[in-house]
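One chain comes next, on its own, written as structure tokens: the form predicted alone.
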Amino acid sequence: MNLKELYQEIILDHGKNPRNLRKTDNFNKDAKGHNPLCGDKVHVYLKLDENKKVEDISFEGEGCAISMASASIMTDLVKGKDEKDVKEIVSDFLQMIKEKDEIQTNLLKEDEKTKLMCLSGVKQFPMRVKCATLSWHTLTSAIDRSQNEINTENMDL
């Protein structure tokens, strides 16, 4: 199996069987995101413990396979990490989607980096970048409590 096939398989798996697709019990941070051009909607629920570590994270929403896969992968990768590390992972992912060739952070294992790299192909399709990054921007908003709803049309992606 070549790398392109592996990436497609990961996206299809997470798109059809999203992980953490539910509402977190006793969440203490949340935010909504919307991509009006594609119709993607996401609501990220976050439960941080007293040390600002992600005790639980989940999402509800609907959208294209890329949007759903990205949210699923994101929730899998940040669970158990502290807020500072989550922000670094989000920043690294967004830079990779926009301009860098690879994930740079040392906070992820190689198989976790591979999961994120499977979304790198969206760079070739600027309209799909918003699909892949919606949940990530929404997670940042939940952590920072910066906006009630993220709208991709109001963002510089």
Second form
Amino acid sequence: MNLKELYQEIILDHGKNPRNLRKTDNFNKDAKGHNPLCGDKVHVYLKLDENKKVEDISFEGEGCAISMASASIMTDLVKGKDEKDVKEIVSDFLQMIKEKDEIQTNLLKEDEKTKLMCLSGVKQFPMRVKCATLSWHTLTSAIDRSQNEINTENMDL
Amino acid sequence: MNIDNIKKEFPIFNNKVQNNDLVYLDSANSSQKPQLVVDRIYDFYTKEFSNVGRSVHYLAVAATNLYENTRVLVQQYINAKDKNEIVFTKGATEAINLVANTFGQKFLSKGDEILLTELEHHSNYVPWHYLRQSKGVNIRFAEINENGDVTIESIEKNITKKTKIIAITHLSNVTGAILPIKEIIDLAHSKNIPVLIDGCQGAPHLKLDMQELDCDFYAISCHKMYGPTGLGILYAKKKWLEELPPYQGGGGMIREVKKEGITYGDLPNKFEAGTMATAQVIAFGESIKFLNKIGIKNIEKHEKNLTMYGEEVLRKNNSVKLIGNPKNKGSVLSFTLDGVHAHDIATILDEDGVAIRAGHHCCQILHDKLGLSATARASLGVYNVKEDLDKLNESLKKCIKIFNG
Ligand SMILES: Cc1ncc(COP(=O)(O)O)c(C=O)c1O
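Can you switch from the form predicted alone and show the form predicted in complex with the partner chain instead?
First the chain shown before, then all remaining chains and molecules of the complex.
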């Protein structure tokens, strides 16, 4: 286990000063996520334009440094991407957290990939993986409107 | 057995946990097990195993006797009047479900009230909640005061003509508040209301005397009491066990089974359907003997001193905020740390081998009331020493350093 890998500067920074922690005006998609085990809560708001591009994304919520940083980095990275690409990024991120070593998608720039890789430290902390993935699952659910509320107890990771 | 030297009775402390000496501060969640208890499970399975109460062969009779011996040990430990007032369950959760279900079935109807407190563990709320749906009962919550205590006044205020049962914790697993249960029981009985005590956190730490206390039901969790998992105890006054309908149906709890109808067995078999957690029950006998050898008075004193020391150490740390300041406090230290979420605290402490719990500790109602989504909790057992609390404090300083520079 390596705490330094988990609590990197970027994570601490995003955890303390989360970007896009607000509620988008005139959002047209949203979803809530909840991790009942630790009480983490997140509400993701999306505003897609007519071409299904993310015009704005924001979130409200409370949780540990990992969950706040993860949501903050996520909202930063998907802004401006279209819906299909957002889904590809989400799926790539979730695979990286679960099994893969790298972020593979070409949709992100190198420095963006590096930022996301900062979250890979949670792999060594199985109890904390859900903290990192909650906002991402919630984003998927907002796009799909598949579930009103994501609950980390009903899904793998 | 000398309590200052008791760690050596617990084999878990002989091994390193991720290269650290274990500083175990999560006993309110579950306690560690003495060697004697572990050995008893092994010995039972390797030398004495048989199912209880069914066959007449040698091993079956011996196992039945061992099983029943624990019932007597428990009866004596909690000073119950009759050994048949001790019912084994799979945990305190099942003990409470048993009462909520059977009492609800028989005695509750639409509009009746159940009185709980804001301190209750989900195990002492959810089973009663079912009765809202099935019976249309209402649930009231006696409020906590600013110290995280529930006073007799708060209980009294919430008793109405419709109150049919009061179910409250003995000792809060978050604020550590020890409730004035004797006064509450006396008050309730003066109004003919039975009382269930969730004794999960009381039984491992406080002297118990069911006859003096006069409660109607008392639920115990054996795995928090230096015993095996998968086992709990329901103490219930005999008159209740006689009056309440059976909970689960199956083998062992019946007298006669005919196509036309069934009659039920005597106490306590009526409430022990199916094959029970035999090895656990037998091993729990060793837990009781272990507690008896140390002496509950010594345990109370030891844990009181440690709790006071822990509070003192944590109070000196300006970033720590202790949750609750009850009049009588058990060995639970819940806290928050400025600028660091409870889960991050737990992960960072873990790297130093300091095991605490973070979250809402199955008490969402209480955390909502406190306006907190999560707290960190250090809870103590017989094996803890002052150095454990110093280690906790050192690790907390490390958290502050990582997060606040
Ligand atoms: C106050 C309280 N009540 C009930 C329970 C549940 O006990 P058990 O694990 O035996 O079902 C616990 C333990 O988590 C507890 O702390």
